[in-house]
Amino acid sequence: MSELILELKGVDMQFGGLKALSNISMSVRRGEFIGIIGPNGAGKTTLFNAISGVIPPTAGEVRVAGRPMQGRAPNDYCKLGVARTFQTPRIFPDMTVRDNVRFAHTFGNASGQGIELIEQVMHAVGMAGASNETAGAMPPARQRQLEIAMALATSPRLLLLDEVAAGLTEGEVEEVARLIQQLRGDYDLTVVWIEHAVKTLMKTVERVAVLNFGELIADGTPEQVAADQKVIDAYLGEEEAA
């Protein structure tokens, strides 16, 4: 059985009187491709914040590669191989594409390849020809591509993707799914992908976790999840009707 890259045990996230995550327990093994779905406000991005060090859980335990992460900063997660993107791309708008990727490489303290890796990841996401463009001048879809390149430049083992296909056409979403599959193989990545484009996600990933009101209500193969009445009632029924 492949190694555990990420473990969550009884994770809660409380903001004042709001419990955004409640008793989340799940594990992610090396090489898995997992999708996370759920209605707006279900706790999906909050979960990513908890497992990337952005906001520590108020209860429970997060382990990365077997190491307890309580009190650790985001760069500690990064150095253990966790990289993520955000719903609204977090880039340096006044810097060039190449300088954004170079900064990410330095932040991640990635070993070895240096300039070679920076050029390689820009090429891998289709940005080789845009290396001298100012990042803030690009449309959001291109900024998301840049953010993926920045994540790859940290030499991750676990890549967390937060709605990288938001606002794209159906055809463009399919292209993003193919890109993620390609990157997963080329860089030996474990991938967890939050996405509202449920149909594309369900036919791309191998495992699906479903959040609703901060609780994990299902976790299984796409076929199992699609047939789960709790999921249909909470989310998929609404998607099919849309």
Ligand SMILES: Nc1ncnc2c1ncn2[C@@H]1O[C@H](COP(=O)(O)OP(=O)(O)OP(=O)(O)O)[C@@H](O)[C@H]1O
Given for the second form:
Amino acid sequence: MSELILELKGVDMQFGGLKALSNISMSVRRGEFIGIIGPNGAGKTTLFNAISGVIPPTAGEVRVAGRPMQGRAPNDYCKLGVARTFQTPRIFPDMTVRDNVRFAHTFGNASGQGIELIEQVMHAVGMAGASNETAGAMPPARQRQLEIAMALATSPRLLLLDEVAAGLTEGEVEEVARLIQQLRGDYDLTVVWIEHAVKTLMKTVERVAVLNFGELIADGTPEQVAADQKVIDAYLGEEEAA
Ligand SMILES: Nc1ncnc2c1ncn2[C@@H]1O[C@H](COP(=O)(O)OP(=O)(O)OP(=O)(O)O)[C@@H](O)[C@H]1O
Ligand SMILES: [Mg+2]
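Now that we've seen the form predicted alone, could you pull up the form predicted together with this ligand?
All chains and molecules follow, beginning with the one already shown.
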């Protein structure tokens, strides 16, 4: 049995009258590569908020590396090796690429490595040549790459990627998929990747979880999920027709 890096038990997220997550239970084993799909508003980003300390769940339990996380701040998640990107990049627009990565490194309090790690992660995401550019002046796709570098600079074990390939062409999405695969190997990461680009996602990940109206309606191999009638009805039918 390999180590469980993340466990959710009965997780709810109630926003006033809206239940954005409803009784979600799932676990992630160390080293897994999981995709999360589902329609707009299904609760995918909310799930990331719940498992990175950004918005704690209103009920249920989240454990990271076996530790109960109730009442912990995002910084505690970071220390335990959880790093994430945001659907709308949260970078410091007036700072350079390098200074953004340096800030993330400091926030993550990553031990040792220092400058070396900062340069290395910029190189890893293909931004070494852009390190002195002003982050806010770059197009969104580059800002998302920067966010991946910032996440890596915290020395994560679990990397949560929220639509890092949004708005890209199919070919570019494939490139992002290859980059994630590469990083996963090089940095020994467990990866959870939210993306609407189902075709690429399904052939890249090992396991897919499907959210619909805040409920986990499927969790299995890409083959199992693609053949699941509930998933086809809720999401895939519509995506394929699009
Ligand atoms: N902080 C919040 N306060 C109130 N409602 C919220 C909040 N965050 C999300 N919601 C609502 O929760 C539901 C789930 O939103 P969420 O952003 O998690 O969806 P999603 O699956 O990430 O969608 P998309 O694919 O469009 O990114 C939506 O109805 C959204 O409006
Ligand atoms: Mg989202």
